[in-house]
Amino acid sequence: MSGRIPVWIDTDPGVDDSFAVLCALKDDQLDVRGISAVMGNAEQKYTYKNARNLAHFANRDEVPVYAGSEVPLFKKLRTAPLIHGETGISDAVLEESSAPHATLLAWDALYKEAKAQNGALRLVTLGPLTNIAKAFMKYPELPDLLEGIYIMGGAAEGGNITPCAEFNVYVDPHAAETVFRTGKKVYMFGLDVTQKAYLTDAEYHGIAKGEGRMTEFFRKSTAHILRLKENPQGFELYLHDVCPVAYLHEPSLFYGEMAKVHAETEGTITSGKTVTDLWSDKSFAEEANTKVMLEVNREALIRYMTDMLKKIQ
């Protein structure tokens, strides 16, 4: 199909990282040209077999997965096994991929398709920055060679890892200070509107029942989550990054402001914090050059996540 969107997916797979790479795999309209796999939910060597199994899971085994970094720049690595358990998928299991291993790192395959892309290429990230960081560390002009890079992460306000920090951020808050501070624009799809997108009780059974691989998967790669719920009957499940996926094929599922953003590195406390403008007087900020997400079309995201995940059978 001519015109589709070329997307490149970093990712850590990750519950809801499977499930928005689903939906990049099986939307018509966008054009995954490759996916890159970093720690973060889970150790690297878990979320780049995910990530490949993923694609051999949505018959997509032509998408080539590259192994990227183990981790972070500077700080020690922190996963997430209590939700995501150890693998990433919690108790869900996915076929093997035959495909062969790709033999470049993350940062030189992106680097390699975004110029062949001549600056079309969005580049799309679900976990900690740190493929990208690097990326733009040994090749300064890849930013420029990018349309944009839509980044699941951040919070303007609050966090879900300390009270300030979101965990993509924290796990590696140098690694996002460096793409903030190349000038090319973020969209930032962060807590404050990734923790209104989200399924209901009633919501997440209705895709939860049935029969078929991918309810099966669905059912099975929730179940840590399911379990650290005190009611697990009224619970409402996240889709943190379903929503830069859902942003490209349909932009006005979301609202958002244009605001400076830093991530905070040094601070004892508010390590990984995502500092905005967003209401302050803007004194300390320079040119705005992040796109922060407030608001979303809750229902029409779930519609969207579901029709994507239905094509796979």
The other form holds:
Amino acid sequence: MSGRIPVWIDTDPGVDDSFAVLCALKDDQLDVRGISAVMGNAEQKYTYKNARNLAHFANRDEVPVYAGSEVPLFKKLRTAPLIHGETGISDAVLEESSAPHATLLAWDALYKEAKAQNGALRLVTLGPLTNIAKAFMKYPELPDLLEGIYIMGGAAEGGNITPCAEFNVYVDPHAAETVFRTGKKVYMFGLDVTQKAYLTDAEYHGIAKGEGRMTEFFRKSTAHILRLKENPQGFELYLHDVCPVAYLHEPSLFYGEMAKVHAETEGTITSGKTVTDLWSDKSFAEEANTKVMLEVNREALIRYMTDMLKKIQ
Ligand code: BDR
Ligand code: CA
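Structure of the form predicted together with beta-D-ribofuranose (previous: the form predicted alone):
Then the entire complex follows, led off by the chain already shown.
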């Protein structure tokens, strides 16, 4: 349909991935041209299945879903079962999609679509960057064929899987560095901004109450997070992966600044850290290639997500 923004989503669903994918599939402004699955929150056999079933859940079986990497480029795979459960969607069970399985693999399908979209395709990445690094290595002209690369990953400050690394970059830092080095027009939605995109206890219960298959999915898919976060202070549920999708819907919800970003691949205690010159002396002496997102209008982001998810009855 003309006027809609063409989007590709590479993802490892994943609880917040699921909400992000569903938002994109239900957003009339966005035209999801394809979804590719990568290992990450769970093994790829689960993330691929979940991505297919999410398209089905959103009544969007026609959106093609492609299988991608099962392991990082060099590191041993680390998944996140404590947060996302073994299957990636915690206690939720989605109806099986009967859509035909795509024959192309993630990197080939992405390249084909980028060429077809002639510079307009927005690449959204919600998991480790393994599929994208493979695509960039196989098709060196691919970065130039994309309008932009909208990454949930990294952090200018801090970390979540280690004190200084964010999960998606930590799982495959070599892939992330390949993308930061070769990628152009990169937007980094790291923990600096995504940890400001939390749901309060009251907001969570507001969304989780009531009937309907979306509400049930929301409740069941967040079961591990709730069990983990239950403490006297309440809990926080981060909508990390919803951020880049919401940005494509309405960029004014976010604020960011340009910087050069590299991912640390060798450090023994700093592996997976995204090192930026955001606040330093710019000693990288290279041109900034990444917009590091720093602020979000949290209330508006939550409104966006709830409006999109409400479309699923
Ligand atoms: C990222 O890691 C995953 O657990 C989430 O889905 C998100 O993509 C946050 O660090
Ligand atoms: Ca994710």
